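What follows is a single chain, given as structure tokens, in the form predicted alone.
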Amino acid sequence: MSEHHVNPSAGDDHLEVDPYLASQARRETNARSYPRRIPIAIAKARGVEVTDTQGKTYLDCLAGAGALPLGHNHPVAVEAIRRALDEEVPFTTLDLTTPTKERFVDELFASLPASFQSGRIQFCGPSGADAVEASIKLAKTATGRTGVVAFSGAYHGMTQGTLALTSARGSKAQLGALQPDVHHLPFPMAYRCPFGLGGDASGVAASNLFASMLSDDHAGFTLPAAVIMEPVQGEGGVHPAPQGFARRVAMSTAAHGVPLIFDEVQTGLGRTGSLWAFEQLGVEPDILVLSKAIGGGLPVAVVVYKDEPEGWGPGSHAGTFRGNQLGLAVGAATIAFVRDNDLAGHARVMGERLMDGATLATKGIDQIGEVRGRGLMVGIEIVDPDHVDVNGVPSPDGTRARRIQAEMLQRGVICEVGGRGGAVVRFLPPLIIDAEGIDRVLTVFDDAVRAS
């Protein structure tokens, strides 16, 4: 561990910090989260690496929670900013159009399947949560219904409305974010199956239950305004949706006239090994929510839908910074670069290298429950083999996962933890990471597991 850190999992009172960290602890609220587990002050960054104020360099496998597909200060992003400044583009324009905005729309629609080419786009406030809120508002307006179906393990944001869609109890109850018109149904997981089945049977059981809830007039709730799903659950512990499950959900929603929303805020633009994660499922949503990577690290959030919904009129959704021109300039350049250089394919290959390497390195270690993910969205669940849940699966061990995270930070790799009990060590490196970088992550992870 570097000399200016003690225990990254401890509270602020137990950290030996530099002046920047001390100032942050003194002036920012207790709501801050990442600095408690990753207590560094970043001075500069380039590519897949960041350097802190003490001069130590880290390989960044957090990458702004996936918002930096090209890493830090990529030449494509820097040039896009410089060109926009040279052209004297306005910084923000509400929803007034500009050539910069048109370029962004052109690049985004060119990257989507043909069925979206005649669709519409709504620019939202610059966070993914605001775009999720807009998508729900859109569906409720179009259908005239109020209920929403989400899934266990879901994460859709931290606003009041998106907290209701998010499944983790945490701050939901104390904030009153438990809304009676939001229903959470089981999400299939091969390892920690909610039905105690595991494997492919988990997806079959979950899809059967979902279909029954929509078709059975004794199921206990009326048809919802929308169903919202992540193709790969990120904060929930990196759980990819099985293809069969996703297809059955899409068939059921279509049969009952319920809009299907895919939240691709974290999975979008190459992260999972295809430009859009839904492409691997063989399913197309009615409404697509995008943010993070589509801005290349700058704030951009949009909702894309195939048809103009009935009743969605002028001013139905607004936001001061929905016209962030620098974000749109960088976003257009980033989308083009990811597509033209097949970074999705590169992410698929590098993700396989990471998952295969982690599986091999941890073979026989009882504390490793499962290695899972898609592309460069990878999670490794840490478990306590001495304690099992009601289905006989080892319990999540968040304490050891945080120790592994701290050991990795000491050795120069930034990663995150999440999932049930905070027991999943998560990796979201920039899509430009190479084989050497992946092997460095694997070596550090192996050392951290054995040291924890």
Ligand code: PMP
The other form holds:
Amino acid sequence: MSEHHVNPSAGDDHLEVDPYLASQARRETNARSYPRRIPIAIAKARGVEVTDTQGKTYLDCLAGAGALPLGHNHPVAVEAIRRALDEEVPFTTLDLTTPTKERFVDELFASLPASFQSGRIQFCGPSGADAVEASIKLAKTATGRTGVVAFSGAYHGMTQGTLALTSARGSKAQLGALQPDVHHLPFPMAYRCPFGLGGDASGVAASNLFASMLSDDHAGFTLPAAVIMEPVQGEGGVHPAPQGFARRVAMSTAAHGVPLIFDEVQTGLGRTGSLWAFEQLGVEPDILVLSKAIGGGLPVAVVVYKDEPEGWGPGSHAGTFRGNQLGLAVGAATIAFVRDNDLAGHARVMGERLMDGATLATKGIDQIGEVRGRGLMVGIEIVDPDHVDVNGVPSPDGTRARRIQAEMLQRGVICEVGGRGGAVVRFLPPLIIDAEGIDRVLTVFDDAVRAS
Ligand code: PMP
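How about the form predicted in complex with the ligand, since we already have the form predicted alone?
Expanding to the full complex; the earlier chain stays at the top.
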């Protein structure tokens, strides 16, 4: 058992060392993604740590891409599964109801603002993408319109419909002729501002543009069936929506009778420092899409909406695996635990410690473009100070970001890269991470930056 069985900068050399990785590379398709940047085979996991098949332990700042708010094998989650098995709950029930499902709905609604209490919930196939698909169908049925407005930098999934909403060109290339009536408007970015303005001015310009595109009868597209937005864009590189921008978007959509969908698949259940990210924006969506954390690590995805929309008939969004009872049992227990122990507040404090620490540690390092985020959804943009983009901002340096990720992995911290040019080092640790864990991440990040 070697501590250094993986040389992260050695391409596929490690495959010769770990038989699981070699087997995976041989048998899974070329489309596999995370194993290329995180070449480990995981044997077991507990809390914020995972241990690979070689016996090396890592602090997990990826945590199932944000799907494990309580970390791995948390006693609350394990107990919920044990209890469900003891009660002989059926594993899956389509959308037939059970006491377990009832408990999940109770906990979820108890965690949502008052305005949702008379709302409805739709159980979807167990992925964020399927729930996004459902939300779009719902809005189209309710409005009788077809188009959708999304934002540059958006990520909503990898099905054909959600790829149309997702912004990354590399992924969209697989869409071809299936691209439906979707229009992307600019999302504000204070650092890499698409208007060449920066700071608060980016949000103001994006708000103005959004409002005028919705009201302009010569905008170039018909009034959409929905506007879909992530309150904090995740895969696009961790870009929080400024409050003023979100409010203006909500005002415009309301004025034009366009349902506003918030995709909180990644931001939901405490991740950003409040139970729901929209609470920090002072606006509420008409339709809310949730997955990842609400299943506590098991697959659950739902759409919640405030009013029963017109024309959403029986069977409008069917699917076999909409009733994973173990997922609903763990989800109910996780939602209650996050809410009752104010893990959102904890995430806010820990996130500030991470962002403040990273800002301080990298002060004066030209390759650090920006440290940003909300709660425990943090991104650090790596740039090449010798080259600038069209707006005169240092260019994203994805190569260096990948090197930092690899150096961190070697030092025992798993993180992810994403955003423009893959240049944003991303952190999505379990919400239970403590100050000691954050400080360990900071030390490793600092060392990795200097070594990269
Ligand atoms: N929406 C957002 C905001 C996401 O972050 C993701 C997943 N990263 C999805 C949708 C898609 O979820 P899934 O991968 O479960 O389909």
